[in-house]
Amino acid sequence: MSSRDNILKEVLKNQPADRALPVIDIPVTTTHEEWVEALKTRLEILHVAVREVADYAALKHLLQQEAIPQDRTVTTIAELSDVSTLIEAVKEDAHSLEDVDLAIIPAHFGVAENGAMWVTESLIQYRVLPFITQQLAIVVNRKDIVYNMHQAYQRIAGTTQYDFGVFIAGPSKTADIEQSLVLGAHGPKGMTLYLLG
């Protein structure tokens, strides 16, 4: 028997007893409207602009007002196809997204605790889209705000399978060099959240 085998045998003999996982039950004593306000406060800290819109018609009107004619704007939201180019997996090559100025994507839900938006590949078509664009806009329904990450993971566990998922909480930023905050270091320079409803 080799030294390696002896060591592994001793390790196996000295394993701690199994223990049940702790029950994490954090009571939520606030209302849903307070979660939305907490989300907005958190996003302000994260340098994210928050816009509240009643519906997609109001959102389209807002996007038309703020549009810069020479910018390339894409979306994966069919309701916004008349104010932005609708990209579809069967028609686009991911490399063609390198010059996108604004990407408008939906989120499954948002988390008030940290300002994160849960996005999967089924909503964005291309994994690179929220990271390659210059500006990112995320649309989430205000009823789809959860209080904390515990609720978020419970909600994810109840959904269908996904190949890729990411929590997005603001534009790309770093303060590695001289403790100076730089936005857009390796991703979008800015982010806007549109709260629908």
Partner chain sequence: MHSKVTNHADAAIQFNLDEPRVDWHDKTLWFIREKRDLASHAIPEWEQLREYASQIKNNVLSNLSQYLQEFEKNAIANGVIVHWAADAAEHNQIVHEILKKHKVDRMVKSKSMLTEECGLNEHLEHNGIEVIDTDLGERIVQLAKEPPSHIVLPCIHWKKEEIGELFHEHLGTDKGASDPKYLTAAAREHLRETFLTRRVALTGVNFAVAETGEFVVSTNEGNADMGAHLADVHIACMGIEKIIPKQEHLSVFLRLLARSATGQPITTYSSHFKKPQPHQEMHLVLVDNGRSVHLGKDDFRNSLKCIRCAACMNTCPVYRRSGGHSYHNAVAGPIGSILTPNFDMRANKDLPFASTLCGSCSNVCPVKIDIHDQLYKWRQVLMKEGLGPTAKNASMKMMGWVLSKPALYDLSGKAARLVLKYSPFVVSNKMNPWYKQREMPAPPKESFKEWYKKNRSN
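Switch from the form predicted on its own to the form predicted in complex with its partner chain and give that structure.
A single chain, with no partners or molecules, comes next.
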């Protein structure tokens, strides 16, 4: 018998009588505006700079003002193609992204309780992009803020499929050396969130 069949047989033999799954019901009583405020507070704790912008035109203007060097800035947002290099599809080996200084990517939605932004492969083209870049900027619509993770997974279940998805809550970090927080362990050293609308 294969290990698979042996394991399954042994598990079946030893698993106890069925215990029911709970129905998860965590009501949210606060308002959307409160969620946005909670998100901003959370992001500050996570060392994420938050910029509120009306629309893509305003965001472009802001990026131009910040004089971000265009050659090492990439984006997967078509509206930002004249302030950074647009990645429309996977054309090269992902290793070619190793010199990216800033990646500007969209998120489907953000979660107020923990500051996490939900990003899937179709939004970033290269899975490694939000990790390999030195700095990360995420653009999310103000209306796409939910309060907690239960709402987040309801939203994920209701939207299209993904091959890879990730919640990103701030820059890469570590506290492995004597519990001192250091940003930029392997991934981005800093993160900005553009709250649109």
